[in-house]
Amino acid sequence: MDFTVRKFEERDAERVAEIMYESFKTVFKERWESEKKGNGDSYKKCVHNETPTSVTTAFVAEQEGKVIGFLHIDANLHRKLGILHSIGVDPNVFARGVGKAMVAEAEKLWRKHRMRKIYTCTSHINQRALAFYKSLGFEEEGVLKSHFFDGIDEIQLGKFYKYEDQ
């Protein structure tokens, strides 16, 4: 599967909207259809954004010029924290290299400023996505529970990295 990622631009929120209104949907089925996908507005923000202090991005996968994943991150440079906020793939092309490839530009990104751990978290009932981490070198860390929905836990997990000069 040929596609390519690149750092999300505003143009892509709409789109954006729609794959992780989608991509979240599989998931959370009936408890997803009350959620409003909306226009992409809440997505522009993730447009790249970089202080003495931390890194907000976010990434697009781009399969012959529609997007087809979205990947939103943060590196905190004061406490050494990468944080992956959130990664959607479009369902249609579900489990075809398309997350770990903007995980990938993520981890260029916490590699080049050192990020000394990376935290992210799913829910417990997203086997899909607890696999995914965990393929990555992702570890459990804890449990929010009823965090987003009554019911269903999120689970934490998180990534140390090492580097060879420690």
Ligand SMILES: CC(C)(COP(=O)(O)OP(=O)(O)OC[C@H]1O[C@@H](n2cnc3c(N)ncnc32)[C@H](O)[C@@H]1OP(=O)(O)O)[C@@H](O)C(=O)NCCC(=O)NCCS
Given for the second form:
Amino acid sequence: MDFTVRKFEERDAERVAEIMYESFKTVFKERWESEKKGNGDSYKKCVHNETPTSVTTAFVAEQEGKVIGFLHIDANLHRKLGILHSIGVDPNVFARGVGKAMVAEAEKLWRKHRMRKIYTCTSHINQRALAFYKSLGFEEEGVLKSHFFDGIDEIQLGKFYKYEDQ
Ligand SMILES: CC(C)(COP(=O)(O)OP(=O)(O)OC[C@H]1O[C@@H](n2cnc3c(N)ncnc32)[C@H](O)[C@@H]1OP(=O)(O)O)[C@@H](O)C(=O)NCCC(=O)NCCS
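Now that the form predicted on its own has been shown, please provide the structure of the form predicted in complex with the named molecule.
Next comes the full complex, and the chain you just saw is listed first.
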């Protein structure tokens, strides 16, 4: 499938809100009905920003001018810890390499800044995401019980980087 990955821009925010709503609905189903899709304003904070101690950025995947995926990350330059905050792909194009391609862009940035470790978490019912993260080299590290919803645990996942000159 032909698509490109580029930096997220404010103009993408409304479409990103739609993708995140629809992609997470496939996981949380009826629990998601009460969630608000929103106009995307909350995603505008994900525009690239650098300080002496951190880099926050986001990527989108785009196919023929239409945004089909979103990934928001940061890099703590002091602790050398990267965080994958959120990722979502348009359900119409699940399992076609879009998520993997966006994480590949994030990994270029994390490695450029020589992160030691990348952290993320996902719900225990989200078998697709667990398989996705494990395919990318993340390993389970812990469990947060009934974290965002009663009865749904969050599985903490981490991935350590090695560098050739170490
Ligand atoms: C999880 C998610 C981001 C994955 O993105 P995607 O574009 O569908 O995944 P990719 O096609 O890049 O898959 C990469 C690898 O993950 C694994 N994978 C992906 N979907 C899978 C599935 N349904 N079952 C098993 N493995 C799967 C495969 O190993 C795959 O590699 P392969 O195609 O070479 O076999 C996407 O499904 C999504 O948006 N889900 C809803 C939102 C969400 O759960 N976000 C993450 C939780 S915080």
